[in-house]
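For reference, the chain that follows is the form predicted on its own, supplied as structure tokens.
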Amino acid sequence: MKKLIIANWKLNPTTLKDAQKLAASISVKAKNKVVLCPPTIYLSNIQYPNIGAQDCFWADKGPHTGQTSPAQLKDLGVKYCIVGHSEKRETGDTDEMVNGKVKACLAQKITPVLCVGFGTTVEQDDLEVTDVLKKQLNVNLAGVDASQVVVAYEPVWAISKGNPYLTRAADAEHAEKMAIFIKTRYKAGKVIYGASVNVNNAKGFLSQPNIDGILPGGVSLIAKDFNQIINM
């Protein structure tokens, strides 16, 4: 069964030429299903079977300077959209705002990739982590058919700030437990893992029966390594 691998390029690369070169270097016949999420400004100029956005707004139109709506993303052929990423939560996105984004994506038939795990710490045990996840998911998935949502478990303490090889990821066994919790309690359609995924640890996450894929960041900018991961 194919796993879902979503590449979050974040604020990279700095030119359209480099973005197109990177996209062209990623295999389109990978063993797993691959989604590329380039910066919004490049979305209409990246050619790849599955394209995703890194964020969206919760309204389709209106006086919202600087925002991008799911309706606009749909018009560009976007199939997936990351919402609730810790970097957005850190700058002000509340659980209620994330819920609005999830609903707006679903209304446009865009699959939301809902990131949870902001507020977790490396010292917490599994029960303490699930308490954090419950607070987020109870609001983020309110009034939503969770079977239509991809939930990405991203323990914030493990997220790479640039080099995924210099940051310690959560272990695969812990991530598997969180995936089981999210599927059992919330009936999420898919649960994937993100945070410092690299060539050395990706197979451990992908081999877990309840982890449906991964959400790599920095390593997705290294074509050689990323191609190895998507063919695991």
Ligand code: PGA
Second form
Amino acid sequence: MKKLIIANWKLNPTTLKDAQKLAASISVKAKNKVVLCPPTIYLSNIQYPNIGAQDCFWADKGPHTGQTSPAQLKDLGVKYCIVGHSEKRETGDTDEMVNGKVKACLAQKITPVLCVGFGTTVEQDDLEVTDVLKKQLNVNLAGVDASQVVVAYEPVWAISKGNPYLTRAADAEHAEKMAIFIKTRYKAGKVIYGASVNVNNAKGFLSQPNIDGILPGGVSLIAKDFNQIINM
Ligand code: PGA
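Please supply the coordinates for the form predicted in complex with 2-phosphoglycolic acid, as a counterpart to the form predicted on its own shown previously.
Next comes the full complex, and the chain you just saw is listed first.
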């Protein structure tokens, strides 16, 4: 079974030329299904079979300065859109806003990649983590057919600052338990894991039966390592 690997480039690289070079260096014949999520400004200039966005607005058009809508993403051929990333929640995205974004994506037949795990800490046990996830998912998935959504479990404390070899990822066994919880309680279509995935730990996540893929950030910018991961 192919796993889903979604590359979150975040605010990198700083030139279109480098973005195109990076995209061109990622294998299009990988063993797993790969989605590249470059910065919004490069979306129409990156060639790759599956392209995703890193965020969107909840309305399709209107007086909303600086926003990008799912309708516009759809028009560019974007198939996936990350919503609710902890780096967006940190700068003000509420659970209600995230719910609006999930619904707006689905209305355009774009698969939302709903990130949860903001507010979790490394000290929490599984039960405490599921409490945080419940609070987010109850609102984020309200009125949504969750079978159409990819939920990304991203324990915020494990997300790298850019170099996923310097931070500790969550245990694959813990991530698997959270995936089972999210699937059982919310009937999410797919559950993937993200936060400090690298060449050394990716296989551990990809071999869990209930983890359907991964959402690598920092390592997705290192073509050699990323190409290795997508073929695991
Ligand atoms: P990281 O980022 O792999 O660099 O930890 C993952 C993410 O924030 O989506």
